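The chain that follows stands alone, in the form predicted alone, written as structure tokens.
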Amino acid sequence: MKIAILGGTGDIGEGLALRLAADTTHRIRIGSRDAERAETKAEEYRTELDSRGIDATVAGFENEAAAAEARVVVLAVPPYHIGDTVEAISDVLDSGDVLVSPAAGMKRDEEGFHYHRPGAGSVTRLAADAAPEGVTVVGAFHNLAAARLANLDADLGIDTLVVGDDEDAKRTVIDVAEGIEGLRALDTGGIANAPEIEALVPLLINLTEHNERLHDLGVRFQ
């Protein structure tokens, strides 16, 4: 399956691209507003994978071109770019395509990071409201530490929480997530539950900043 990672040149995009390319047979399409930047990063990822003897398909495109042939499109962009990004690719999305939102709204002050809940209720809901008819949105990958994910030598052994209103779309994303070695995807219900998941992100960042041994923190539910 072709998976597009828009914002695939950023931290979480890099981690997802490397892990999916290393651990699965999916063809990874790196998206960016700048096609040249996307292909440069894709070449870096291919070089890293090749150094480990991994033959994977990773290519870079401008966002619209990356999404055009993908069945699953990960919106690895900041929350304030979600609406614009979905609008920019809406003409190339097909009915049945799945958008995945890993973003969480946050703000920072001198005390640390805090959840910044958007008016729609969650960033996942923002994406769902922006998606064209027939295209479903699933929230996933919010709580993953980008550096840990991108380090292919690091054992994961962590969970990601998945929300969505379409059961088939949610199952597709769970299957994609669990293709990554050491990552377990847990069904957490519908998009109405996304705020509780997104609010975990600033909590985890604050924990890592105040506890040196919890660097690149992940969560495992037992």
Contents of the next structure:
There are 2 protein chains.
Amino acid sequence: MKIAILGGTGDIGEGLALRLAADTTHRIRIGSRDAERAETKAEEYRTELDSRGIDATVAGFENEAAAAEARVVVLAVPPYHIGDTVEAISDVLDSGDVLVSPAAGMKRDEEGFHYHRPGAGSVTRLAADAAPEGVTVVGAFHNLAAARLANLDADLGIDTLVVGDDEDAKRTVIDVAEGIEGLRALDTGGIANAPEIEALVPLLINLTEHNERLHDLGVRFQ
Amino acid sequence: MKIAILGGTGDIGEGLALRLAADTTHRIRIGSRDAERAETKAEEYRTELDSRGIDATVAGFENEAAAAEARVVVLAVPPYHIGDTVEAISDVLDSGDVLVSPAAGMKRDEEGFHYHRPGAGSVTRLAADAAPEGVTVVGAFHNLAAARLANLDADLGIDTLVVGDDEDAKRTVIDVAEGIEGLRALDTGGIANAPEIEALVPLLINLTEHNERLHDLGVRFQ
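Next block: the form predicted together with a further copy of the same chain, after the form predicted alone:
Whole complex next, starting from this chain.
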């Protein structure tokens, strides 16, 4: 399957691209607003994968071109760019395509990071509201530490939580996620249940800041 | 140390009482608005502990009497009873006593459970606002499945997250929590960071409802 990762030049995009390329047979399309930057990063990822003897398809494009041929499009962009990003690719999305929202809104103050719930209810809902007719949105990949994902020597052994109102789309994303070795994807119901998942992101940062021995934290439900 | 568990006749109170009695040398004071009910439940807990050859001090009292001699008082009551409960024991609390808030506010709709953030910011903050001068409040024990705690044959291997604005009080609660075998207590900063911890409670319920093979879920940060 072709998977586009928009914002695929950023930290979490890099981690997802490398893991999906290393562990699955999906073809990865790195998207950026700047095509040249996407190509440069895709080349970097290929070099990293090559050095491990992994032959994977990773290519860079401007966001719209990255999304055009993909069946699954990951919106690895900051929450305040979700609306713009979905709008920019709306014309090239086909009915049945699945958008994946991994972003969480946060605010920082002197005490720590706090979940900043968007007016729409969640970032996942924001993406769903922006999506064109026939394109479904699934929330996933929120609570993954980018550096740990990007380090292919690091074991995962962690969970990602998946929400969506369309069962088929959610199944597709769960299958993609579980293609990554050591990642378990857990169905957490509909998009209405996204806020508590997105709130894990500031929680993980606060935990890391208060516990020196914890780095690149993930979470396992057991 | 004497530890009072107010609402100690409820599910989470029972689990905490049994685990603390079984794994530590603290003396456990079960509190209830109804002294007779507290005594009956304390007797039940002693019978359960006796059957395992555990000699522990567990006794039942009306909330005020339970709290009077305790250094740590766990408020294992629903969020809407936090204010009343703290008020009812205010006169018997001593400066330096520590109140522990394990409650989370939730709402349920047809999609699942959702974190219902109190106007004060969190249930832990609610408790802190109600506490008399010199008595500190620490949030802990939110994300523990009551039935799993209460089943002393069940392994834990999970975390509890601890927040508080007073480092000594937080240290006291972390030490109490880590007295329970298989429970790791992680400092998560100040009370301002409580909402994301309390939001774990509906998240765990939603996960259980959507995954048949997951029961009495806890969480491990790794």
